[in-house]
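Form predicted alone, single chain, as structure tokens, below.
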Amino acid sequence: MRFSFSNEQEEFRSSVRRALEARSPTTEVRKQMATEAGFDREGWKKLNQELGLTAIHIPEAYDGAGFGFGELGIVLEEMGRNLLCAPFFSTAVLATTAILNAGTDEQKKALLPKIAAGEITATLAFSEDSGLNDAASVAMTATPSGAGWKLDGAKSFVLDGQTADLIVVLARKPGSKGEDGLSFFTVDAKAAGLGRTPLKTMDETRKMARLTFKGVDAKLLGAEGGAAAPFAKTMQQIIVCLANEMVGGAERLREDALEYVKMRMQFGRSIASFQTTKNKAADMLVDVEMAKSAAYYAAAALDENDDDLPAVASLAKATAAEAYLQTAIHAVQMHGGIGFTWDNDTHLWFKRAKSSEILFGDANHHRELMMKNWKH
């Protein structure tokens, strides 16, 4: 397997971080995460329109740019390390791989050319109030009423799910249980009988929402009861974007309280220069280094189709959850007292850290599925 980044995709990154850094700096992710949307539309249609980058993922059969997860990684990476607050995730990771792996090729050209073009935002609700993210956990049911069907029940968690303008919806036939009876759907946001309640979360920067479900009009995405597995194989990918993600957010906090104790006198020297300072330093980039190592080999495995990618992908999670909370620990403690402080930025990525933890299940639950899945 390709394990390195050719210079195309270099160049491509450095383009992303210097757009993400202009459009993304503190000042603004403060001012959006103080917002009940969390983002700014006119911002979000302008990013897109410049960049192009919630066509990245999307194949140019349905007017998108045709790159792979490689490159997908590499946008979410330099995202996570400027926190910017857009529905970038929940659009182009959960609603586009969930499209893609359950829709028909004509429902694909209806719902993807306008995600491309970032005329629409989007998001995927499976989730449900017990906070599982397996099939089995699935309650909301979907009965068939004349050419559609009718949506009753709730999803709990939902990225983006208070601003998103479609939805796609795991939900099961009455009465099935397990994997049997899944299929996925797609809400317009404005139907009747959906409820959107903004949920009040430790991560400011990444909104979360609880959707209520009373005979709501859905369209079938795909075939019916046909659903299990485009939904491990979708959250398969959205955990191995999640973990690029987050070892962007890890490589930020990492250099940034680098610069922090280099620049900090005391004693008459820098802090840098002491051997605790040191220790957490170097602790830092190894854990880091290791952590990006599983999520870059990770991406190359989802676009390779590699065999080993179930227990991969939750390597790439397990891994990547444990080194940016870590790191996070290291740069609070390493700012010293101001690092528990509002005004310092270094608590933005702290929650955002902590949440992506838990999000998609923990180290430990992606630990047991990787022993689980591990075919050697």
Second form
Amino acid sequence: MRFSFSNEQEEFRSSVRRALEARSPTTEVRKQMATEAGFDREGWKKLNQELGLTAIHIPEAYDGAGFGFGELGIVLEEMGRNLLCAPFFSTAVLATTAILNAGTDEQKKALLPKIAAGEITATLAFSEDSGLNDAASVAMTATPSGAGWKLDGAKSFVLDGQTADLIVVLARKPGSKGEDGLSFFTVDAKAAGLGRTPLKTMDETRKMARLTFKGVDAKLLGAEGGAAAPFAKTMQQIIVCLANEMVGGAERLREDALEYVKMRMQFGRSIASFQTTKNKAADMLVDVEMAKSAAYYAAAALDENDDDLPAVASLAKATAAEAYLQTAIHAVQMHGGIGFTWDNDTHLWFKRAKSSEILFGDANHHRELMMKNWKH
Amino acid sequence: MTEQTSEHTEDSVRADVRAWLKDNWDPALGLVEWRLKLCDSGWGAPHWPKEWYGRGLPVKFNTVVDEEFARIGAVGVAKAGIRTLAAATILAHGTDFHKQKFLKRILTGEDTWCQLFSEPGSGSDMAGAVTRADKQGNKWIINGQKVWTTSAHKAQWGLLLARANWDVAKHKGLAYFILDMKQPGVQVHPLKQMNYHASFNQVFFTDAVVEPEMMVCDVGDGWTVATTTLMHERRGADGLRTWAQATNRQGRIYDEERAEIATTMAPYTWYPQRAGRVDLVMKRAEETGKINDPVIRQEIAKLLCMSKSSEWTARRARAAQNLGRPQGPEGSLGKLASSHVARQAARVHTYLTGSDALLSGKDSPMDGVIAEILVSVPATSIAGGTDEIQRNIISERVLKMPKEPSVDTNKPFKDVPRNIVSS
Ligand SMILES: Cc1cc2nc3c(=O)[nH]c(=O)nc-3n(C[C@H](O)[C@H](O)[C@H](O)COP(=O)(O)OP(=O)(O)OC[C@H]3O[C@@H](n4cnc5c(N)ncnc54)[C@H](O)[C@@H]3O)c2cc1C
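Based on the form predicted alone presented above, generate the structure block for the form predicted in complex with its partner chain.
Let us now look at the entire complex, which starts with that chain.
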């Protein structure tokens, strides 16, 4: 297993960090999060094409850069750190991994180059109104219609669902149950019968929508009835990616809180000189570094197709969830009253920590999955 | 057991208040009109001194009186908000002039108050205030800035801590004033919070004027007086202070009370959420079916252990106080316990709510209440003194552990290092 990043990877990280710091200061984050779309289409297209972000882990055969989850993780960690408002997670992680895991070679050739080139944005719709993240909870139906299919039902909590150009949808054969009868489909966002309602999210930097489908035309992605296995694999990859994004955010919170306490004086001395502050800062470092190790390990495990994967993926998500949330709680506390105000940036990451804790299953859920999949 | 007042028993007090209410309660009266009767009779604040709108009864009888009021739906005096802290402070340290001028209007609810203590540069270190009070002629001229001032935008009067002497040590140079908020030298700007509310404010003073009779104590005693105010504030955190709740009864007085509560409580609508809304937990657990999830059951049980034991700790403290016994350690723990409860409650609500916790406002459960819990709870461990400060108080004052060596109390305040805060 790989336990360190190569020099090239470190350089790549620095260049992504520099670009994001320049393009996405919190003034920009605040501006974008107040819009319905949640990002600036032209600005994102430019940044994406300059750095080739959505191409990172798409194989060269589909016009991508051919890197792995290690590199994708670096991009995500930097984005979590910067709170970049862009449909990157939805496009590059959710839709792209689903297409890679489920699609035929022909379908990948048709879809992935457009994603790699940043011409379209995309997302994956699997959760429904129950908000559950497992295949069995899918109720949306797909019925054959001429050469294609028609979808009926509703999806919710769809990341960037209100803006994505292409939507990958998980649906089932009418009457099927559990993991049987599930297939992936692709839907054009402009298709007739598709309704998109933006949801009000607690974390305004992460936009979601509820999508309704009434006889919406769809194309089958991959094998009919065979989506359970690629969906399971996609979920593992998604949560590892999210864990990497989360540790980036946690580290930023930790650093900002540390900088603040070093500067702030009370009782004629720096509040960083109080032992309770030092203990918190040290605990935060331990939490964040542990969570980073788990997230990095899981990304490397994905690249090496490691046997321990399902368990390790859940381990990384559960660890990141606890670490990010605890870091956020400490960070607000260390700022005192100012940390509770709107104008201070801490709450932006606090809310991201909270939304990441819940997204794709909370820590309890993943600890249970981890135990189910534990091998030794 | 030492009984301070021999002539009163629970039964006699109950009979007295019942008889008085029978003769006087009239829902057709105006709110202020009725409360003036309460002031005259002393039944609005029975534990206050007889000469100041009370009946001089031991505080333990308040529950009996409250029960009798509640039994027939009689409205009480105004109890919500900073005005209760103002009353406690004035009763303890005010002059007769202050008592005359303010106490009645506090009880009738005609005046709203705010607490002007924290500053950008002095929060935990409240005695480090740098708002200046300079004497010109016989008046005091105030310059500087306060922050986090809850209700300042509504208040007629402010409890102001300001520095009048820079050449003595920090705690020695403070004065305590009652400030008229409605004057040209006072400017109030709301401050938006991470939970979208704006219940606190920045307050700027530019040559604001305080008349000499509005000084509560001599320069030098300001900190002692402030401590009284803070003690009452922190005690309120144990959840026993009355939370104004409108009834849906019909009648003029109830309409007026509803209007008053709507106004006074407006800055506080999110306060129950910041405490974690433990009251909603079982209902939500049933509704979501998570009541059957063994992991979540454990978390709910942990929360209930914490919230029940903290409630009973507060009751123990109150019971001892009612018996006139000296305050034991249980009286200092409520504030810190409430932070633990709030955090665990936020955790439980997150688990109960699942993916719906990603949403807020009308798209989220209970019209946004659950989301508001999640983004309001962080205030509990900061407002009214942070958890860290509470721990310092418990360890140093209750447990008598050695104090940290002080670097700022042994020299003139003007020589103490501090952040330069620009406004
Ligand atoms: C919702 C809300 C309502 C409020 N309402 C009012 C109001 O009406 N009137 C008013 O005057 N104030 C009010 N406050 C202000 C509140 O009292 C202060 O925010 C609080 O006392 C902390 O001060 P600070 O914000 O300056 O933080 P700081 O004092 O700068 O504290 C920053 C961090 O350092 C820690 N720290 C500081 N000193 C020590 C120490 N000696 N040992 C260990 N750790 C330490 C703190 O615990 C905290 O974690 C309100 C605050 C909130 C959040």
